[in-house]
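Single chain ahead, by itself, as C-alpha cells, in the form predicted on its own.
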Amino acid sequence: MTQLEAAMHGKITDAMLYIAAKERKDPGEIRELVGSGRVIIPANSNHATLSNFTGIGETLCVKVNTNIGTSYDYINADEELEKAKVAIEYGTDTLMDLSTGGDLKFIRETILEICSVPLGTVPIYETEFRVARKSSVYDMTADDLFEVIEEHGKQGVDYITVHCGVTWESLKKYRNEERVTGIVSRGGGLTAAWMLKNKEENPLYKYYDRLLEIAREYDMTLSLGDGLRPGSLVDSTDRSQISELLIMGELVERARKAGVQTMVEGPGHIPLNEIQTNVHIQKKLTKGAPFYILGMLPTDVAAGFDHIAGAIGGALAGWHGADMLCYITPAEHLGLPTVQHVKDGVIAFKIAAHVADIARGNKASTQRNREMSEARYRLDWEKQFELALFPEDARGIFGERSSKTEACSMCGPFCPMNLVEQTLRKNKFAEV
C-alpha cells in the first residue's frame, strides 16, 4: 500500500506521524493532505537507510533538493559520495543521483547506503547510457526504459523524474516556437530526439499505465519532469512550456487514481515578474500537486554565481507556493560541480527556503528569527550559533575575526547595542 493509498483509506502511517512532528502539525491534517495529493512523502520501502522522511507540498516548510552524480568527463564515485555526505550534513531534504558515467548501479548503491533522506534518479539517463554502449541511443526500446525503472524501484529509489509530458502534441507546439535556447532539459532532449528519429510517441506517455504499475509496487513517487522548460528568460512562459504543463495536469490525476504519489517539476529560467504567475498556473492546472522548481533563475548572466541568482528566484517562488527548490551551484552552465560547489549551493538554497517560509507565515521560522534577534541584542553568542542555519560556519567566522570586547570585531567597543545598554545601566534615572 502506498502512502497515498493509506491516506485515502484513513490510515496514518509512521512516515505521516514523523512528518507531523517535524512540521508541528496534526497527524490527521498530514493524512488529509497526502490523501488529496497536495502533499507527498517519497518513501520506497526498499530504501533501508531512509530515516529522515520528507513531506513536500501545501502548508509544509519549503524543501531543498541536491543534485549530484558523475558525468561523461568526470567519473569519481568517491567524490560523489562525499558530495552526498556534505549535502546531507548541510540539511538537504532530498538527494538526486544524476550519474551518467561509470558503474551507475554501483554508484547508486553506494549513495543509498549512506542516504538518510529520500533519493531520486532520472532512469532515462541510465537507459540511454546502456543502449549507447551497444549501438546508438536511438535504438532504445520501451522495454529497455521500463527495465531500468523497475531496477531503480527494487534498489530503493524513492522518486524518479520521468518526462512524460514530452509528447507528439507538445512537440508540435515546440517546433512552431522560435526559441532561443530550444530544449535544455537533458532528459527532455533525449526523449524528444528519440521520438523525432524513430517517429514514435514517448513510451512514458504511451505506456503510462505500465509506469504507474511499477511506481505503485514500490511506492516510488513520480516527479513529472518539465522536458520543455525554458532555458532562457526570453523563452519563459511560452506555449511549449504551458502545453506540456497541461498534459502533466492530466497525468497527475491519472496517477492519483492509481494510488501513485506525484509531484510536478517546473522552470527554469523565469524573470522575477513572471514567477508568481508560473507558480499559480502550475497549482491550478495540476489541482495542487506539489511543485518542484529548478531554480528559478531570474537572470541568464550570473555564470559562476548562479546559486545566488537561483536563490533569489527560489525564495520568491517559494513565497508564492512552490514546494521544493532544486538547488543550483556556482558551476551551473559551466561544468560538473565540486564538493565545495555542492556545499555552497545547498547553503544558498536552504537560506532561500527559510526566507520563503517566513514570507509564508511559518510560525516556527518566524519565532526562530525573533529569538535570534533577542540573542543578538544580548550579545549571547552561543545562542546565536545555536539558532543559525549553519552554526559551525558562523562560529568559525566569529572565531577567526574575534574582538577584544564581548561584541564582534566589526564595531568592537562601539557596538550600538552594547553601548546603549551600558549607558542605560550606568544612568538608570537618565531622561530619555
Given for the second form:
Protein chains: 2
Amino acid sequence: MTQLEAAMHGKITDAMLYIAAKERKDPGEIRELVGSGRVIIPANSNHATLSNFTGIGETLCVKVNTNIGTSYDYINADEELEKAKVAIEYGTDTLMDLSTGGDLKFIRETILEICSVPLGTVPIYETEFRVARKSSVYDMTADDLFEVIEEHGKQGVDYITVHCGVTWESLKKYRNEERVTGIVSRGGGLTAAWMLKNKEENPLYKYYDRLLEIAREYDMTLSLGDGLRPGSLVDSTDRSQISELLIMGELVERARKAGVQTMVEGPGHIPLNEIQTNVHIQKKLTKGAPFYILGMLPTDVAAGFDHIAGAIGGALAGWHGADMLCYITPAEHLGLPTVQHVKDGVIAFKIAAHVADIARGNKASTQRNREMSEARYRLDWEKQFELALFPEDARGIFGERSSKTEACSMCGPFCPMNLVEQTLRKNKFAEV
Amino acid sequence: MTQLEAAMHGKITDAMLYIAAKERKDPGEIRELVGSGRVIIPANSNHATLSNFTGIGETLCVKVNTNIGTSYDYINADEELEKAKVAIEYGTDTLMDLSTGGDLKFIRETILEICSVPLGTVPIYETEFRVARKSSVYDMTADDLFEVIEEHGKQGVDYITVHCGVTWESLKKYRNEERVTGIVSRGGGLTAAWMLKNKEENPLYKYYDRLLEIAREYDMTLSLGDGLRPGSLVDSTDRSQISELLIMGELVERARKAGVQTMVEGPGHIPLNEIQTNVHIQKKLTKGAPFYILGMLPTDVAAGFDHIAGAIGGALAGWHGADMLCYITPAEHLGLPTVQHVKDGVIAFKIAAHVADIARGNKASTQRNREMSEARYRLDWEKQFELALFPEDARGIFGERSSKTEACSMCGPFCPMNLVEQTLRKNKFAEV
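I've shown you the form predicted on its own. Could you give me the structure of the form predicted in complex with another copy of the chain?
First the chain shown before, then all remaining chains and molecules of the complex.
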C-alpha cells in the first residue's frame, strides 16, 4: 500500500506519525492531507536509510531540495557524495541525484547509502545516457525508459521527475508562440526533440498507466516535471507553460485515483510580480497538488549569485503556497557546482523557506524568532547561536572580531540593547 | 537654492539633467518629482567629489545604501576607506559613514575625498562621542548637537539621519505597549535615554526650525530616522512605530515648505506578510516622501546570513514602493563587518534592488534581462558576462570548471539551449 492508499483507507502510517511530530500537527490531520493528495510523503519502501520522513504540501513547513550529480564534463563520485553530506548537514529536506556522467547506478547506490532524506532522480537522463552510448538519443524506446524507471524504483528512489506534460497538445501551444529561450528543461527538451524526430507521442503520457503501475509498486512519488517552463523572464507565465500545467492537473487526478502520490514542478524564471499568480494557478488547476518550484528566479542577470536571487523568489512563492523550493547555487547558468556552491545554495534556500514559514503563520517558526529576539535583548550570545539557523557560521563571524564590552564589536558601549535600554528600564518611564 | 527650491521655481539643475539621463527620464519629469518632494537629490554643494548624482524616490530605480565606519572596538581608517571603495566599485548608490571610534572628522574627510556618491552621516553619534569623552552622554546639549550638524554640512555631507520623531508623544505610545526588543536604533535609543534622564523634549524636534535652517544652507537632505523601529518580528508594525511615522509625516511637510529635502527611514525587522503594508502606510502618511528602509529583514534567526534574508525583504519592499534599501552584511547582529562582508552585502542588495526594478516595470532593467536571455540562448558567454550584474564573479565561476563542449560544465552535450533546440529548430515543427 502506498502512503496515499493507506491514508485513504484510514490508516496512519509510521511515516505519518513521524511527520506529525516533526511538524507539530495532529496525526489524523496528516492522514487526511495525505489521503486528499494535498500532502505527499515520498518514501520508497526499498530506501533502507530513509530515516527523516518528509511531508510536502499544504499547511506544512516549506521544504528545500538539493540537486547534486556528476555531469558529462565532471565525473567524481566522491565529490558528489561530499555534496550530499553537506546538503544533509545543512538541512536539505530532500535530495536529487541528477548524475549524467560515470557509473550512474553506482553513484546512486553510494548516495542512497547515506541518504537519510527522500532521494529523487530524473530517469530520462540515465535512459538517454545509455541509448546515446549505443547510438543516438533519438533511438530511445518506451521500453528503455520504463526499464530505467523500474530499476530506480527497485533501488529505492523516493520520487522521480517525469515530463509527462510535454505532449502534442502542449507542443502545439509552444509552436504558436514566440519564445526567447525556447525549452530549457533538459528532460523536457529531450522529450520534445525525440517526439519531433520520431513523430511519436511522449511515452510517459501515452503509457501513463504503465508509469502509474510501477510508481504504485514501489510507492515512488511522481514529480510531474515542467518541461515547458520559462527559461527567462520574458517567456514567463506564457501559454506553453500553462498549457502543460493543464495537462499535469489531469494527470494528478489520474494518479490519485490509482493510489500514486504526485507533486507538480513549477518555474523557473518568473518576475516578482507574477509569483503569486503562478502559485495560485498551479494550486487551482491541480486541485491542490504539492508544488515543487525551481527557484523561482526573479531576474536573469544575477549569474554568480543566483542563489540569492532565487532565495528572493523562493521566499515569496513559499509564502503564497509553494511547498518545496529546489535550491539554486551560485554556479547556476555557469557550470557544475562545487561543494562550497552546494552549501551556499542550501543555506540561502533554507533561509527563504524559513522566511516563508513565518509569513504563512507557522507557530514553531514564529516562536523560534521570538526566543532569538529575547536572547538578543539579553545579550545572551550562546542562546543566540543556538537559535540561529546556522549556529557555527554565526559563531564564526562573531568570533572574528572581539569586543571589549559584553555587546558586539559593532556598537560596543553604544549597544542599544545595553546601555540605553538599561537607562530606560531604570527610569521606567516615570517621567514621561 | 536647494534642489527642491530650484525645482519649485521651475529650474532644471545639472543634477536633475544628470539623473534624467541615468534613469532614462524626461528632465522636466525629474524637476516635477523633485519639486513635489517625491524625489530627492542629496547633493551638498560642498561635496566636491560628488560626481554620480543620485535621485531617490517614486518611479526611479531602487537605490542601495552602504553603511561603513569605525566602532569603539575597531578603529582602522584605512580599512573603512577600503570598504568605501569596494562598495562604490560594486555599485552602491549612496554611502553612510557611521564611525564612532577614532578621529571622526579625519575619517569622514578621507572618505569624502573618494566619495563619488552621496555621503550620509548620523550626527548624534559624533555628538555623543565628544560629550562622552568629557563627561556622560546625558550631558549633551542642543548646542552640542547643532554644532556637529553644522560641521557636517560645511564638510560636504549630503544627508543626515536625524531621529526627530522620538518625542514625548511617540514615547508615550512606546510606554503603553509591551515590546520584546525595546528600542534598537542607536540614535533613537540615545535620544530616548537622554530625554528621560533630562526630562527634556528631543532637541531635534523642539528646534526643528533651526535644523531646517542649517539643512537648507547646505542643501543637506534630512533622513528622518526611525528611532522606534521594531527590532524583532514580534515587535513589527506596532503602535510605537506608527506613532513615530505620524510625526515624521508632519515633519516632512514642514521641511518641504522650508525648501529642505527629506526622506523617511523605515524598518527593520518585518515579516514578509507585513512588508507591503509598511510601504503603503509610509507613502500615505508622509505624502509620498522617499522611503529609505533598513532591510527589511523578514526573520530574526539568519545571523551570519542576514544579507540574504535582508535581500528577500528588500526586494519585496522595493517592488511595493520603497525607494532605497540600506544594505545588511553577513556580520549584522554579530560584529563590525569586514571588507568582504561589505562586498557580500552590497551584492545581495544590488540584486534585490534590480529584482524590484523589474517588478516595478522599469524598462531598462527588463530590456537588460531580455538581452541576457538572448545571449544565453545563443551560448554567447562573453555577452552574458557583460550583461551580468557582477561580470567578474560570473566569469570566475564559469572558469572554475571548463567544458569539452560549447555549453557549460553542468549539461555539456545535453544543454537544452544547444543540441535539443537545434533539433527543434531544424524540424521547425512541421510534423506537429
